[in-house]
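Take a look at this one chain, the form predicted alone, written out in structure tokens.
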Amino acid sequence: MEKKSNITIKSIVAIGIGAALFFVAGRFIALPSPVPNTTMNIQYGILSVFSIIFGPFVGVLAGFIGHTLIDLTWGSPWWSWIIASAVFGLIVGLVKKKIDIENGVFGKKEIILFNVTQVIAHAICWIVIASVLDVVIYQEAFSKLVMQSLTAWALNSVTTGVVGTALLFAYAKTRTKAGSLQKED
């Protein structure tokens, strides 16, 4: 039996949007922060967005293809926090199946389930994952990635949850919810 593969149009698509959207606002909507090297992002409430519909390997490659592509106008990669945008896609992308939002389904339930899980998705990513690679491939200060960390946990966290609920709740309410069409007699 043949495998069918995940890999079709509509998800090269959705990566080459996700990760151009991704790009842009990281690029040209980043607010600086009190912290060096460490700015408030729209970035991932879109790049959320995009995880939550098209699942965990569009996050993935939007987050890894538009972190770099911001790296490489600023001048080279920081492939820690390259790294870290891939694993939140990821990780927010493996909500999808518990998230109907193709049927307009993105009610209180979902919006708490999101919301948790991008939260955790940014500690792992930002505190536990970008920290330790910095270390480990940039040898940085551990007193210095700590307030950096903690930093981008907290905005991307608040961004995220502001965005990505707002957008997502906007998309649901765009697609009709299963069962509510009715044949007409």
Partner chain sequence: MSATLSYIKKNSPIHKLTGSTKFIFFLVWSLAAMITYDTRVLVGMFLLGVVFFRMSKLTWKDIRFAVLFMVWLIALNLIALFLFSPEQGVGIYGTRTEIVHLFWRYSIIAEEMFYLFNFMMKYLAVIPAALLFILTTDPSEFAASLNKIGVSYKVGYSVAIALRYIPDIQRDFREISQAQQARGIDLSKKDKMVDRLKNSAAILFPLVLSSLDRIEVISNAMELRGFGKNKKRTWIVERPFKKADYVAIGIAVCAMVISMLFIFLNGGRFYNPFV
Given for the second form:
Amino acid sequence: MEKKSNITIKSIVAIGIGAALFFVAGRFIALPSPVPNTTMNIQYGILSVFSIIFGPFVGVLAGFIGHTLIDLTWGSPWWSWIIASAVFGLIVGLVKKKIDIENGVFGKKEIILFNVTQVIAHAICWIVIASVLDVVIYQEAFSKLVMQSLTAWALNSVTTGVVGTALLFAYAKTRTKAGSLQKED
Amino acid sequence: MNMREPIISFKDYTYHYRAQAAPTITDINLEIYKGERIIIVGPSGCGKSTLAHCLNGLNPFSYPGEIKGNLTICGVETAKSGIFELSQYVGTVLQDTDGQFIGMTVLEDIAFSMENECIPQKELIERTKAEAEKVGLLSKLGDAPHALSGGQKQRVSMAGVMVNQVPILLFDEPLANLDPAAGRDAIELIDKLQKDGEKTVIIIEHRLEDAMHMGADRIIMMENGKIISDSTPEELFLSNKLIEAGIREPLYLTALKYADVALSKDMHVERMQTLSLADTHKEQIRKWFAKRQAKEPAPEREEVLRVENIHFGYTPERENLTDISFTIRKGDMVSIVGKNGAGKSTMAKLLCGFETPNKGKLYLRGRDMAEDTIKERAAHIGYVMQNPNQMISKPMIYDEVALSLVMQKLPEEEIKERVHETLKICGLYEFRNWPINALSYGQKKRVTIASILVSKPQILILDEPTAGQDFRHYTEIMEFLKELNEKGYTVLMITHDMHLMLEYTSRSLVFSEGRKIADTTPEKLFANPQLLQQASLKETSLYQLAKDCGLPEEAYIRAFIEYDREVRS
Amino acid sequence: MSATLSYIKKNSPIHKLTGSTKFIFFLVWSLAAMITYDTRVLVGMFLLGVVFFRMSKLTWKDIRFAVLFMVWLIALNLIALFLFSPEQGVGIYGTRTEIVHLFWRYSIIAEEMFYLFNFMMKYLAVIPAALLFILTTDPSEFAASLNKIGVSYKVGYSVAIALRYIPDIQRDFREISQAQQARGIDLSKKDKMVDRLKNSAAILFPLVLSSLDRIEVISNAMELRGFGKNKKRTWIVERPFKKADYVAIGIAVCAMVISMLFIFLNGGRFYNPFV
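Please show me the structure of the same protein in the form predicted in complex with its partner chain, now that we have looked at it in the form predicted alone.
Below is the whole assembly, all chains and molecules, this chain first.
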């Protein structure tokens, strides 16, 4: 008799595939943003979907691995931001239990909960974590970090809000049962 | 072990998924003996995959459900076992050749299960090499999956389950993702592996004639979760059960039946290779053929698409297409065939404007398309991807079909009118407010075709429209495409499916290594063994039958196709 | 995608090191660079890094794009740092040596320039090690290496799966976006930002859904082949440690020790030439 370990194979695979999607979205989909020289990070929309479907454990590792791989293929990892990505996946995953996405429940209440969570999560990640780490590691000037983190927070929140909500909404629709449907003339 | 002692034994076995309202398989009684080769057939949704999952332990350990009755494998009661224990008895090769290729290279993928057993490295390497040699991949050990063909990937998977010396090999639709030649090789390899290793082999497959290529001891037929037939291939083929259950019978059998040959036991009908026809039978077939008149070829219609001396390469170092020229006429129904990587899909991408040729010209109704954007071309040429799930981006049917019109910002009234009109053409009107996931695979395919048709293109290019589909879905999709073709649409299909070519297309373009090596009729193609080999197709049994009866192969195949079309419509 | 760095197979002493060695080296090395701001240590690490790079037989062509990109990023950061806080260095080093006044609140100050130079060196010290790790480590060895340094083999395998399926997902993405472009969904168009985001969701949705299907298949395939059965697993690609591996790790540890030693000697993270 096998015992169910707390790390299921499915979550191992979800971490890997989530990280791969994060990588592909972050590395190859460059949507120009209103702020010059920045792009919209639509990978956070995808990460938030994985966090809601699979929970915080998958979220934190998919974010960590995905972001590390992106940075490595550019040449050098930016640890403070990598950790921020990981924490974002973690925090959004914490509300998995409150959003019954597997049974197709994603109404107004869930949309609000999801978006409040993701905006707070982005705030914690970019304004608090990334900045504190940048100060500690690189002794960067505080005022530069304020500008940098507020921009990242705002852009990422908008991106996740639009992309994440749209993806979850569509995903929820694929989970509804067909039982009550009737043909129309 | 005694030969007559079952290695697998289902007794009054019922499996009921927790999430389902009713049991998926019911009252299964089946005994499989050591060394047997069993083919399980049945339409999609008949429960054959559920049965396979019960054998390898995915049911109930990954997909929970309730079991009634019992199932023992090698003396082990499966309900009280677990996936890991069962995997020592049953090695499973799945249908998706990419999904199950987990390792970064051939070497790692073959070694995967031994690594999980904590086998020391020295032994790992030895055993992996030995297994790779058995499936003929010793020279490919360092290759990544994208450097391999579908058939090679599948052989890696076979090696990967056999390293454990499992007594039972379970193949879940092994032919679905392979071209016909690779499928034939796969069946021959399975046959060899079975004989060398005294394995018990279970093949789940709806391409029955192909799966029977090296014979089988028994064929189990399933429908609605029950076993409706359990007999030798010969008994099954002599009965009418296949047709009743909507499963395609081998072509040579159909041909014999058309010629009114009475099938009997002494004819050994189970395989084309074993078939022995008496002179009277051959005479009957020759008589049938003599009565068939060759149809006049349809008059040539106006040209819609012309490809002239196209050269293209994704990288400057290598040309993927070399000097391609052909013409497509209005109302054509053409199949584009050839091995994976022969350049078929690349050709389609060039036509749609996804890629730009290095040299050569593309004409649409005589006009050079070079300056047209992807979107402008899409108004004339619609491209439908193989997997509908890769195209569907809206959860509701109406929204999905309306998408391209919404993107053009057309007025709402016009959108509604055109969407409804398209849905009616595609027979989806009554479902217009349904979520797409409530539809069957065939219906989903229709939705993706509808979402393209709504832009009113006159030419449709479809990538593998019927891959992995059972006979019912195949017929559903192809009859729909035929209807569209009769309404004046020009249809190009990239395909491996020999039945599709024979039954639905009047012309085949054959690609090989980036060149167009033939532009011919399907019957000419199937009467030319050398061309077939280059296209990675295989001979049909009709060819052999014609040969045996001393009839001209090409003319006989054509007569068969024409008659078959008449009968079916 | 020539801009994407990936493993380049060559026969060099660096390539012969095990994946675990290069991974440990890279981690310790970047940690050492992270904690210090001592110019002498950072310059020393950078020069040593360049020497190692020469040993790897990699060429300038292999890394040109990446290096130029990093330089550009660092330059942007330096400019931003200067614009937002032109006197950051003064606060750190405690003195103010103005060389020339520019305008408004901006001057060229020796301390600030020195701080910016150190900031740059902090990145430059890590880049050779990072590039070596990426370009000379066979991805096949990645999971085994992580496992060897104590990461659970299951999590290690997540990384392997990510690396294994990135090319597949990239191909899917390219095909999906081409097909969607034909339906008029074009991300390069000058639409409003929200519209563009919505369009990207229309491309991502089929990609995410097919990836979720893939998760199902992969986990079944892994489970059926006994993944997760035992607390440990072996790796066919793992290589034994040789003398060179111990030497390499020794060098990284030395860098770490020196980095800490200088913090202790300086009484802080900064080397201050201004007092």
